[in-house]
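The chain that follows stands alone, in the form predicted alone, written as structure tokens.
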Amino acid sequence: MSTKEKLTFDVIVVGAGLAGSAAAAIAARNGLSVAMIERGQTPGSKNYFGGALYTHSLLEIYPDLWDRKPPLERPVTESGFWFLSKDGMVRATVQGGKMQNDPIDAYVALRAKFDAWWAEQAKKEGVFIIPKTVVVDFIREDEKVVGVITDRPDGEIYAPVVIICEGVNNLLTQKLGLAKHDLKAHASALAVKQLISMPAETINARFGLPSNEHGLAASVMGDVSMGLPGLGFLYTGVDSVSVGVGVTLEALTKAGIKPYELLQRYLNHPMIAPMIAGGRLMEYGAHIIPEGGWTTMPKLYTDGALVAGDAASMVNALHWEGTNMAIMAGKAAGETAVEAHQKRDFSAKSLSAYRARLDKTFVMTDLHQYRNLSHFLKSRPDFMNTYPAFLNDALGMFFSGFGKPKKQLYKDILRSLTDRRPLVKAAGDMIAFGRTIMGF
């Protein structure tokens, strides 16, 4: 292809997920020509996510969000933790109060639907979407990124800024030398889930939801992950339930447990099975989550390129929080690309403004605060099993200990803990956990 025939844009975005479409929309809205390259047939076609999207981040990109009629499921009006023992469950959820903020803080969404709509909004801003195309490498001039090479014939596309939103398969980020390792092989979790169809009336009745305008988002701890460090989840859609479990890849591999076995055991749990009984399986899927966060975050910029979203390990595993981080990072990347064009400077020094923007948001603050969580769980593999089981026993004894001296009741409750974990070590666990989540 001759120089005159070069396909050229102001910005190339790789990946049409939450980060990519946000970055592309911001750049295009500010007058730049933007190409967004997506490997799937359509944006979201390969996404098995059924979880929460956060209103604050969506409004950052589209203040007129509600006028655009986004394909969201139920608002999250009840959220919290379920603690499973082998045959029981303690629920610690909150509803009403702060959960009734206007607007509601979170909505359940199906990304297969939402991502297509999200990309369509970017297209309305002027973004040119190139689907069914894989970026295989970069075009470099004087060691600077000036475009990408795709798997299409004559597939070179030029731009002085490339925003990489490729997801957890961070091969392009590695090619630039920004990532030191494959995110899949280090500090990542495999989440396996089912999307189960059932009538809205059944969902409302089983989960105690007053109407379709109420939804539940539950994180499930304890007897959910076959003793491996991990969490379960359950989200209610309008007429479907997303239920699944995520476990670190390293632990799953060492235990020799197959992902479908892990999920099926969870679905068969005596406290979970009745909730989904009679439902129709709509979808089964698995997704790798880069749970390393701060500890596995690559360098976020280089000459001519930026990295955002899962490719940059932007996930807070304890809160199942990553969608809002991806959107906020996409926004910061798009703004940085606009600024770079205004200065006509696409060097790493100029693009370092992206990191400075992120440092002013909750994204980097939270990732740094939770930087030691993966190490904590790895060093205390029984933590996620021991305490949920104890909590079930303790509360079970408390609320059934009638007709016996309460001094003996409290001794029995204490023994239920010390039989599992010596008191001194249990105290040490609580202190260490507190220090970990506070970021000390």
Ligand SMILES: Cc1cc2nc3c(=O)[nH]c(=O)nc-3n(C[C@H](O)[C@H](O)[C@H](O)COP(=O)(O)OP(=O)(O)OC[C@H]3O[C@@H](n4cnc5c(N)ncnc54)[C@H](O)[C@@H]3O)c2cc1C
The other form holds:
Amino acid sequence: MSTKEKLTFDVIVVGAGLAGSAAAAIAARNGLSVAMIERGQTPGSKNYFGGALYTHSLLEIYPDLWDRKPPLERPVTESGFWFLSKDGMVRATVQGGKMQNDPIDAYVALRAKFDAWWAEQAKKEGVFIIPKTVVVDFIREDEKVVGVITDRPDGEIYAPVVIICEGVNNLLTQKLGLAKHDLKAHASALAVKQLISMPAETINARFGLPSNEHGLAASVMGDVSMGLPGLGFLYTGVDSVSVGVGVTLEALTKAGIKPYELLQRYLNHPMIAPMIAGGRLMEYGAHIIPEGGWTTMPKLYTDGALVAGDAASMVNALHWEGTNMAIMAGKAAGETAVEAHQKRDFSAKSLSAYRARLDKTFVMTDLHQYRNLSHFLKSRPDFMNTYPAFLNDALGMFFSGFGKPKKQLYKDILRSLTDRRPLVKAAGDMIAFGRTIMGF
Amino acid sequence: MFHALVSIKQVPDTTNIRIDPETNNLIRQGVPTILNPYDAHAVAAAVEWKRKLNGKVTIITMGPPAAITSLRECIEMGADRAILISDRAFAGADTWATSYVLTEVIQAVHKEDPLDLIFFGKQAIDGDTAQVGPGVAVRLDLPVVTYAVKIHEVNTAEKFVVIERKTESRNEVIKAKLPAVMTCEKEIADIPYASLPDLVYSLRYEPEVWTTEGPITFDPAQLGLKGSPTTVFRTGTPEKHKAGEVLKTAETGVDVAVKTAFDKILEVEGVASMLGVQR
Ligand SMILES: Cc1cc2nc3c(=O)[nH]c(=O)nc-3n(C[C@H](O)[C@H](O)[C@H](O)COP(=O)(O)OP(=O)(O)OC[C@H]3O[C@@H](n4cnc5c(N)ncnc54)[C@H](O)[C@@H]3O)c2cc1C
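Okay, that is the form predicted alone; can I get the form predicted together with this ligand now?
Let's see the whole complex now, leading with the same chain.
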């Protein structure tokens, strides 16, 4: 049965994550034969995130999304920032209003379930999924990529276009020379997370959610990262809560802090601990986020190959946008592969249409706009400790200053800022922050 | 030509299983299913010997359509033919009714292409009964070797097999007449890593599906719940072992601690007589 015929497809997709299954689906829908190779036992079995998926990107691939019954947890009906001080918290979250858009813009999801379904949809488009197989290298003819080599005996498989969706650990992208170096410690956050199971009613009660059709997504700043450049998060699933924190590898190493200590400290915080008390730990995991974005982005195409998603550093760390960029890039890569087949031209020049497509989307404009963010956060640690603590103090004083002369109260509030950071510096921080996120 | 048959089962991955603390039921929702690990090693052994003897391996399973995934995994390992025995009428079968159906199928396969060895895993990790293999052997009136750890020899010319089996105290090497039935431990063979063409072939392979409509006929009275004499009244998690007594030698002294520990060991049934100690 071990026939020695050459395995050949029109397109090979490496990695059945969000980018991969999107790219594969688009190519197959347009009549190409597509092999999607995934190292995990099943698609999703190796994947991990916070997190929330964004409806616009799912609809972009499947306009009939809701008929397909995606395995999503709760819609995000409340979203915002929690600012932690040592022993307190200020919550700035929004609910109602735009959080009730139809359809709701974000959904909490669990990757193991979702990715399996996401790949299943691609299979329905005709994609041939090859699981339990690791792509280790490329087959090249005259410097052109014409296929991949897997870790299995007789493991060669051919296609004129390879779409690399290998995720953050982008060894193949490096092998092609598209990424010039390994992950950079200052531009990579190590995120650790626990999935804690609790009855849905307990979650509804503790987080003030009226029903299972309501969910919370919180970005947590301040005491969560021990002053290091990083963010915490908390997402409510139907009967589970995801809590985690991500900090740049560089900062972790410098501070000599172990990631699980950071997470444990966050989970023991007096404001957080009661929220998850009595829950059962279901999963513990760690994953890298390529926060460098624009600054660490590899070249996106070469003769016979394209790169999409985390492998190409497509993450906006401040907004937790990674999945939607991966999906949009996967779509653009899939379309480009289709077009290349129509033209029968798989050269870098032909495949550069991928970059042109992406340039027109929020993926490239946002990544460019936020290009200085990771450097900014690293160089202005006050955003991680001083301001969240001040915010807690200021509101705390305001709402406990009864029976006191208010003039003195305001002076005290101001002093609690200036004791920490001179006014001029604080003003400078705010302006710099504004410039950074506006991309000046 | 050597012809082996392996009977397999797709099971919930019990390493992932949770038990509802209130109802004591298995929470099967969201639990991935896998090829029963002992069965996987049985398939590996069958394939190893088919390669040595230039033979053929047939896989059968009774289960829901989703069990096709596990059949494909067997093809990936190098099996040649796979049969899914699937029909609503089989649902709810206990080990008695299951062994009836498997026996009928095995006999039909045997008629087409005579069998030498019939493999089972030693037990399925979801039920742990270890009854189906021996049950089939009895119905077929064939010799059965349970807890097999090694196949020393398969002689198709002289029609015998030499199998090593594990018991609690020692290993036994047994010679049995072919055809024979065996149930396998994991040591029987290592799972092979398939080549890419073999994997691709298996992913495209469509198993045969046998139902009550054909190609063979079953006695309806012996199928499913109706054909199952056993009922499970209750399942539960066994009580956890109690934590042992802790003696601090600083407080009790070494002699007392050792003596207490030794007495505890002697209290275990059978230990005193085994050591020849009077209590
Ligand atoms: C803790 C955390 C929280 C996050 N929260 C959010 C959030 O709330 N919202 C959001 O939008 N984003 C979030 N992100 C980012 C988001 O998860 C990623 O941007 C997204 O998963 C990228 O998708 P991808 O398809 O590029 O890569 P992945 O999803 O990582 O998929 C890569 C796939 O390729 C496979 N693979 C890799 N190498 C090989 C190989 N050599 N051969 C075969 N297969 C291979 C892998 O097994 C994997 O299946 C979060 C990330 C983390 C770590």
